[in-house]
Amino acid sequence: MKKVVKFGGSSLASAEQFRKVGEIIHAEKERRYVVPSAPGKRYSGDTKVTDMLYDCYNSASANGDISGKIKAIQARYQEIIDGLGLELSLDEQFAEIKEKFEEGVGSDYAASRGEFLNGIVMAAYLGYEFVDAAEVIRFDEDGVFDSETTNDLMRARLETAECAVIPGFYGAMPDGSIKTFSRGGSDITGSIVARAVHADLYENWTDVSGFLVTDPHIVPNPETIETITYRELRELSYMGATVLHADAIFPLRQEGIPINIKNTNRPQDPGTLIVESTCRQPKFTITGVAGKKGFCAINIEKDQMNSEIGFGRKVLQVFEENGISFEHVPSGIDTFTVIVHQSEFMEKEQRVISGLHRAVHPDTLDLESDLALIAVVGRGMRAQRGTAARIFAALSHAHINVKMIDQGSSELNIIIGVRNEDFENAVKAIYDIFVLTHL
């Protein structure tokens, strides 16, 4: 059995955290491939190493003296090295980093050094082989991740490595220059490694014990999701639930590799298992509740619109021409509503309105602003009668007016629109009716 394990920045912020990680890795010999992030915050108010590197590079770009900033970054690593009792020097690496910063090598290179250096420390601590991600992760000439070339390079390189540390977050362009993924991209590296080695499991270790049923800032101490499918995760992530980088899902889904979200500080917790499909029944009817504020609805009414061929295309084409993507399009026989991000829409609203009048000649057209969308997601909803009725009863009991309802044919999720000011109470009401009443 092969496991790929990725550890986030909070899991590697200090020597104490490194020791926890070492115990976790050595507890199971199957944990053969390790993907580290850069050191995160050691305490509230601390600075992440990646932010220190950005700051240092910006100073170098402004022709400032960066000697002090380089020393401060090196001190963070030296603290970990000394705390672990390692005989390891990073002087050579930091001399090269200082030189390249002063040459203006690029901010991607600067940001990547946090993971690069942490990978060297991790490999020395574990006694694993160090594999520079720049050797095995490729982007094309346009800076787009080249998944197939990367898969071939990674697979060939790791076939000869029984146990290895591969730093997260970055790879290389065809000319060898460093290119990073978006922030949080170490999750993506972990999934790339898992795909290449045909891992049986990808463990993503962080500072929470898995995905929560809803936002803990809204509902105190919400339940943890035991098992979630990729499709459910996609729905919840899109609506704001974040523990895992969204782009990390696709390489694993291609191979059917499950992901286990685990807590470095509570390794005994089972965490959340993310799978392609499962026979396991969810603990509750719903898997999760997530949402976002800041939407608006453009409501179009026109008699006989259902018999007007191309009506929907004409409406959406107006939004496309104005560079606005839509979120949902609930409709009736004579009504058609387009839900969009309010911040994107506001500066172009009059152009869109006039464009709609020219394109479809509506009888009436009105706007409704300051809406929040809530996604109630769960594979268990398919087999359960009356799910929608329970949602709306809970919202009614909480004196919340529902502005919009949208449900896909998969019965995997129900999208509800409410006013921004009702958002938190709506989430609480839905959580209460499906979770608290069943505990």
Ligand code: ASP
The other form holds:
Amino acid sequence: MKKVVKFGGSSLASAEQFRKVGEIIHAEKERRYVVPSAPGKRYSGDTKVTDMLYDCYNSASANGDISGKIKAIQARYQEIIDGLGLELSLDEQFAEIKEKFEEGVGSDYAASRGEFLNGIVMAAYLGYEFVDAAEVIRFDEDGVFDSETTNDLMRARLETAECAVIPGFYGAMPDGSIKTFSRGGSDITGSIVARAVHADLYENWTDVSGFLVTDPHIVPNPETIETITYRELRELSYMGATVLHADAIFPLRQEGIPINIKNTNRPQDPGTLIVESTCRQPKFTITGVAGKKGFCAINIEKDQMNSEIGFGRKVLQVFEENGISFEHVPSGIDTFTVIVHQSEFMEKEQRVISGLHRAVHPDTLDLESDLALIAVVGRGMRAQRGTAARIFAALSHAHINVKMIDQGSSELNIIIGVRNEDFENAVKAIYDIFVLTHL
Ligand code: ASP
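How about the form predicted together with the ligand, since we already have the form predicted alone?
The next block holds the full complex; its first chain is the one shown before.
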């Protein structure tokens, strides 16, 4: 049995947190491969080391003196090293980092040092081998993650390491320069390692006990999701559930490796298990409900649109030509609506309108802004009668007008459009009907 364990920044922010992590790792000998983030916030209002590094690099690029900033970053590590009673000096590494920053080595290199250094500390603390991610994670010339080369390199390298620490968040370009994933990308590194070593489980340790059925800012103390499928998670993450980096499931999907989201501060909690598929019935009909504000609908009407072949393509081409991606396209017989992110659309709005007039000569074209989209997601909704009826009854009781509905035939999710100002109440009403009344 092999487990890959990834620890987020808040789990590694101080010596005290490091000790908890050490206990967790040593509690099971299967926890052989460890992926650390950079030290995160020790308290609210604190600064993450990654942000300190970006800031320091910006100063270096503006030719400022960075000695003070480098010292402050080194102090964060020294506090951890001293607190753990380790005999370890990072003087050499910091001298090199300062030099490279002053040479203008690039902000990806700068940010990656947070994980790199934390990996060195972690390896020394655990007595595990340190494997630099630059050796085993590759991007191609265009900066796109090269999954197959990486998988081969990682597998070959870790075959020779019984236990190892591989820092998260970065890899190397073909020329050896450092490239990072997007923010929160250590989650992706953990998945890559889990795939390469054929792990039985990928444990992702953070500061919450898993995914919640909905946003706790909207519903206080919502229930935790016990088991969720990759596909359900994709839907919820896209709509704003942020515990795990949205790209972290791709390497694992290919191997069907489960992910367990766990809480470093409450290791006794089971957390959330993310799986490819499962016979386990979800506790509630819905697995989760999430959403986002700030969408805009472009409604197009034209008599006999339905018999005009290519109408939809011509409409969507206008959006493509303006570099705008669309979210949904609900349509009627003579109506066609395109839903887009308002922020992406606003500055190009007039160009899109004239483009649509030229392309499809609509009878009317109107815009509706300030819409929110809510995704009600759940494998338990499949082949269940009455789910939609319950959602809309709940919204109607809450006096909320539904502006749009979209349900794919997979029956995995129902997307509902409401006005921005109705968003929170709508989410609450849906949560209440399925979770509080336990239907
Ligand atoms: N340290 C990086 C960040 O703050 C990556 C990570 O923590 O996953 O985004």
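As the structure is a prediction and not an experimental result, all values here were calculated from the model. Residue numbers count along the first chain shown, from 1. For the two forms, the rigid core is made up of the largest set of C-alpha atoms that agree within 1.5 Å on superposition.
Visitor: Core superposed first: is there a CA shift of 2 Å or greater at E276 between these two forms?
Guide: No, E276 moves less than 2 Å.
Visitor: With both forms fit on the core, has K302 moved 2 Å or more by CA between these two forms?
Guide: Yes.
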